[in-house]
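A single chain, nothing else alongside it, follows as structure tokens in the form predicted alone.
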Amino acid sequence: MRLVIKKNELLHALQDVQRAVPTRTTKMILYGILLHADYEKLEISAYDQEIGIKTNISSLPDQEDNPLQIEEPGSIVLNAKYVIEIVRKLPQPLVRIDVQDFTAIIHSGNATYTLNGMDPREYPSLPEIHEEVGFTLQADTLKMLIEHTVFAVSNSEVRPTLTGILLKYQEGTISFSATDSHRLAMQTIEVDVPTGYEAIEAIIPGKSLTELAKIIPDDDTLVNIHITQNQLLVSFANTYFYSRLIEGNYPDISRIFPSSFRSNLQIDGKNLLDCIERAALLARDNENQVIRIQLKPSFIEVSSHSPEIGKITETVEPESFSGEAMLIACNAKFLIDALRALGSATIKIDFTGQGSAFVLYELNNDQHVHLILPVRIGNI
């Protein structure tokens, strides 16, 4: 393999696919990134056998600003850590890579690096997705769906399905839902899908979607999402993102939402978030990061305490309040995550009782919903 490529194009591609390189593995070749060149393009990919990322850099000989010139096709696997550090520090905007057997010689300006590689035939192949079921979204919409829900996935492997986000398409809407059994985040959007399009339901690992959100652009680039029985493929521009799906049955979250409420309030989201963040300064020192919220018709009192440090108490005025006064205790981080996702608009919070779940959403918008289970007062 012999080629000349723009440094910035190569570095950007390497950094994107590096997200699929494992931090720990017994298979040394998985620490590598596969480079495969034909006369039309350079494919750069990484695959830890759960997440795979591939990006293509095309040779455009008819363009004056051609990013890639391929002189001889070929393949090699190079250690991700070292090839990225080498390319990042190269002195000139153009890079020449010459590969002989399993050795890559990297030139740029007066700098020359010789990097030992690995046999590309031993590198695992990315999944082949033939009979895909899918849809198209704008990149910024997909990123919003992920960021509004992924923080609520479980970190425990005891219930593997809860470590993923439930993607569900049904009757012209797509929803992302995540729960760790103590809280739930759900975002729903309407989509324009051809009549008769079949329903989709899949559990996507939260880790995969976190990495995907880092590489998709913050604009209206179209993203194609394809789903098979056990694999997800997301493609945009010249990049392809693969992830295994989680097998199993996701809990019926429709049964989680209360059917009636005893109190509700409307409050400025930013004011409440600022108040909760201040109270959380001491809540970090207790096991469940517990804060107390005293609901009263004229004000909301938020407090937290640490036996070793002290106590914080603050009041905030709601825009409106109706129903019973009550005392709620909850995990401050759960509430902060929900309020940050909801933003600074007016928030409505519905309460069912001291020990029952409460629900948060934007006023007049029930497509972005968060549910939090309180901590029992007797336990704190």
Given for the second form:
Amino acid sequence: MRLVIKKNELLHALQDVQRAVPTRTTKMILYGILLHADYEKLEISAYDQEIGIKTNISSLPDQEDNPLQIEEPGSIVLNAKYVIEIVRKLPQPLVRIDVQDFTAIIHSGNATYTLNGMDPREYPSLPEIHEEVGFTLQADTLKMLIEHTVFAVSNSEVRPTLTGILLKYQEGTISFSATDSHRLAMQTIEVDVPTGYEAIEAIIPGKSLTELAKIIPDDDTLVNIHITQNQLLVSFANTYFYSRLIEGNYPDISRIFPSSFRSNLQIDGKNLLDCIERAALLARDNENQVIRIQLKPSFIEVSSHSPEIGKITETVEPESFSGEAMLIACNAKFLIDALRALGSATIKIDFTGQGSAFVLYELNNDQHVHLILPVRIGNI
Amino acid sequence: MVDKQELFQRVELLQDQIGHFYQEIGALKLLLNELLEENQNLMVENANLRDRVGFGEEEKTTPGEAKKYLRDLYEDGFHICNINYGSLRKGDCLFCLESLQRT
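Given the form predicted alone, corresponding form predicted together with the partner chain:
The next block holds the full complex; its first chain is the one shown before.
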């Protein structure tokens, strides 16, 4: 393999792909990134057998601003950590890479690195996915779906299904749901694009989606999503993102939404978030980060105390309140996560009682819902 | 004399095998952990149940009683939802509460 490439193009590709390089593994080869060049393009990929990322840089010889000139095709696996640090620090905007056997010689300006590589034939190949069926979303919409839900996935490997986000496509809507069995986040969107799927349910690892959200652009680039029996493929621009799906059945979450409410609150999301964050400062040390919320028709009182440190009380005024007065205790982190996702608009909270879940959503928008289970007062 | 290349390949093979072995042990250890935890929970649960029914007494359950047992079990700190039945519970669980309401 012999080629000349623009440093920035190479660096961006390496940084995106590097998210699929594991931090700890028993297989040395997985610490590497695979570079493969044919006459048209350079393919850069990494695959830890859970997440795989591949990105292509095309050679455009007719263009004045050609990012890549390939003189001889070939491939090599290079250690991800070193190759990225090296490329980042190279002195000139152009890089020449010459590969002989399993050694890469990287030239830029007056610097020459000779980097020992690994055998590309030993590198695992990415899953093969047929791309005929799938649906298309805008990158920023997909990012929003992920960011509004992914924080609620469970961290405990005891129940693998709950460490993933449930993607559900049905009758023109796509929904993402995540729950750790104490709280739940769900975002639904309407899609009018015709798709190849009748209805679909897939559990995608939360970790994969967190990484995906970091590499998809923050604009209206179109993103194609393909789901097979056990693999997800998301493709956009020149990049392909693969993830294993979690096997098993996701619990039925439709039934855990309470159907009748005893109190209803409308409040400015930003005010409430600031107030909860202040109260949370003193709740950090207790086990469930418990704060108390006293709901009264005229005002809301948020308080928390820590026996060794001290206590805080703050009142906020709701825009409106109806129903019974009530004392709720809940995990401050859950509330903060949900309020951050909901943003600064007016939000609506429906309470069912001390021992059952309350529901938060944007006023007049029931597509973005958060459900939180209070902590029982007796337990504090 | 043993071929050096072959020796190297054998060592490499061994390294791979040790890698697999290591993963296997890791997986088994996790499994053992789960089993031990489950065993402990079952022992506690069993003792509680024995206490409650009185050892040796005939057990008779009626629909109302089953629900009560589930509720007691939940109050004693165990999951009763189908996702995680019988494991130790930290805080309340949305799915358990849903099951309790339904029964």
